[in-house]
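Given next, in C-alpha cells, is a single chain: the form predicted alone.
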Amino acid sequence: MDQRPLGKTGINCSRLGWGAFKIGRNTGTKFPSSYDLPSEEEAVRLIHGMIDLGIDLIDTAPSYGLSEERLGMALKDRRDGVLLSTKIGEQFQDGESHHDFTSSAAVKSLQESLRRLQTDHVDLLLVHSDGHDQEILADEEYIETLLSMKEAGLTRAIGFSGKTPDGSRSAMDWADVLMIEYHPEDRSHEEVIAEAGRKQVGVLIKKALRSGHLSPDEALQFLYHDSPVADHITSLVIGSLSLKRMRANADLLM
C-alpha cells in the first residue's frame, strides 16, 4: 500500500489507516446499527488480516474498552512494522466516558497502555479531547509531560485529536500530527489542514465515513482524490470489522 510521510517526525504510514474500537467497545457508539464484539480469537485473525492488507497504522484508545489488550496479545510477534497510535485524557468506564487532562493522569494513562499493549512504546500519543480544546491545550504543564514522554522513548510522536478548528491549530505548536474529523459533510478545518501541510505537520482523518453514516465509495473518493486538501492528509484511519471492505476501501487509492 502507498506510504506517505507522518509531517517531519520521519515515520513512513499507510494512506489507509485502521481504527481499533469495534474489537474492543460496542456501547455508547454513535454507529447507525448495532454490533457483536468479535471473540479474542476473532479480533486475533482481524487485526492480523488488517497488517496483511499493507495497513501499518492501527489508532487505539484506554476508551476503546478491550482494544489495547487484544492488540498487545495479537502484536507480541509482529509489532516490527505496525504503527500503534494510543491517545491520554478519556477513560471509558462503566458506560460513561472520564476525561482527565492532569500530568499525572497521562503518565498514568501511557503506563497501562503500554502494559495492555505488551509494548515499551507506541509510535503515536495523542490528547483526546473532550471539546474543550483551548482549555486543554493553554496547560503548559500538560504539554510539558507530552514532551518529555517523547524525550524519553515512550512515543515516538505525539499529537492532538480535537474538535475544533482553532484547537488543532492551536496544537500546531506543539504537536507533530493532527487527527482531525473531516469528511464531505463537515469541511470546517479545511483551512487548518492546509495549514498542518504546509507546516509539515502530520494529518490522520477520524471519522471518515461520519461514524458510518456516509456512502464509503462517495465519502473516500472525496478524500483520497476530490478534496482542495487531499495532498495534505496523510492517512484515513477507519474502523471496520471487515477485512473485505477495507480491501474495497484500500482499492480506492488507485
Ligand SMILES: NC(=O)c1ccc[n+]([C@@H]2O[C@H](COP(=O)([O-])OP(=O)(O)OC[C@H]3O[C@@H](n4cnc5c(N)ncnc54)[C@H](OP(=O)(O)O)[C@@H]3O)[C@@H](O)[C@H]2O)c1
Given for the second form:
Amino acid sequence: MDQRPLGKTGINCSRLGWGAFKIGRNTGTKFPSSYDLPSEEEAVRLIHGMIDLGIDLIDTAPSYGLSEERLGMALKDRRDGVLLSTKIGEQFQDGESHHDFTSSAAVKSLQESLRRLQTDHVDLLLVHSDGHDQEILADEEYIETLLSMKEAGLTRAIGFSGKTPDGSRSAMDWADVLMIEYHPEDRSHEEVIAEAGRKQVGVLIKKALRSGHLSPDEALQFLYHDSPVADHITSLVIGSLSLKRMRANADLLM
Ligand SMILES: NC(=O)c1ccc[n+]([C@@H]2O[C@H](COP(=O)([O-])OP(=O)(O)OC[C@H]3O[C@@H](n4cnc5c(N)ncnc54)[C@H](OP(=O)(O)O)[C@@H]3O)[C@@H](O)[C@H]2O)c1
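Okay, that was the form predicted alone. Show me the form predicted together with the named molecule next.
Complete assembly follows, chain above in first position.
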C-alpha cells in the first residue's frame, strides 16, 4: 500500500490506517447499528488480516475497552513494522467516559497502555481531547510531560486529537501529528489541514465515513482525490470489523 511521511518524524505510514475501536467496545457509540464484540480469537485474526492487507498504522486508546489488550495479544510476535497509536486523557469505565488531563494521569495511563499492548514503546501518543481543546493545551506542564515521554523513548511521536480548528492550530506548536475529523459533511478543519501540511505536521483523519453514516465510495473519493487538502493528509484511520470492507476502502485509493 502507498506510504506517506508522517510529518517530520521520519516515520512513513500507510495511507489507510485502521481504527481498532470496534474490537474492544460496543457501548456508548455513534455507529448506525449495534454489533457484537468479536471473540478474542476473531479479534486476533482480524488484526493479523489488517496487517496482511498492508495497513501498518493501528489506532487505539485506553477508552476503547478491550482494544489495547487484544492488540497486545495479537502483536506480541508481530510488533515489528506495525505503527501503534494510542492516547492519553480519557478512560471509559462503567459505561462512562472520564477525562483527566494532568501530567500524573498521563504518565500512569501510558504505563498501563504499554503493559496492555505488551510493548516498551508506542509509535504515536495522542491527547484524547474532550472538546475543551484550548484549556488542555494551555497547561504547559502537560505538554512538557508529553515531550519528555518522547524524549524517554516511550513514544516515537506525539500529537493531538482535538475537536476544534483552533485547538489543532495551537497544538501545531509542539505536535508531530494531528488527528482531525474531516469528511464531505464537515469541512471545518480544511484550512488547518492545509496549514499542517505547510508546516509538515502529520495529519491523520478520524471518522472519515462519519462513523459509518457516509457512503464510502463518495467519502473516500473526496478524501483521497477531490479534496483541496488531499495531498496534506497522511492517512485515513478507518474503523471496521470487516477485512472485506477494509480491502474495498484500500482499493478506492487506486
Ligand atoms: N477522539 C478521537 O481521538 C477519536 C474519535 C473517533 C474516532 N477515532 C479513531 O478513528 C477511528 C475511525 O472512527 P470511527 O470508527 O468512529 O468512524 P469511521 O471510520 O468513519 O466509520 C467506521 C464505520 O464505518 C463502517 N465501514 C468501514 N468501511 C466500510 C465500507 N467499506 N462499507 C460500509 N461500511 C464501512 C464500519 O462498519 P463495519 O465494522 O461493519 O465495517 C464502522 O461502523 C476509530 O476507530 C478511532 O481509532 C478517534
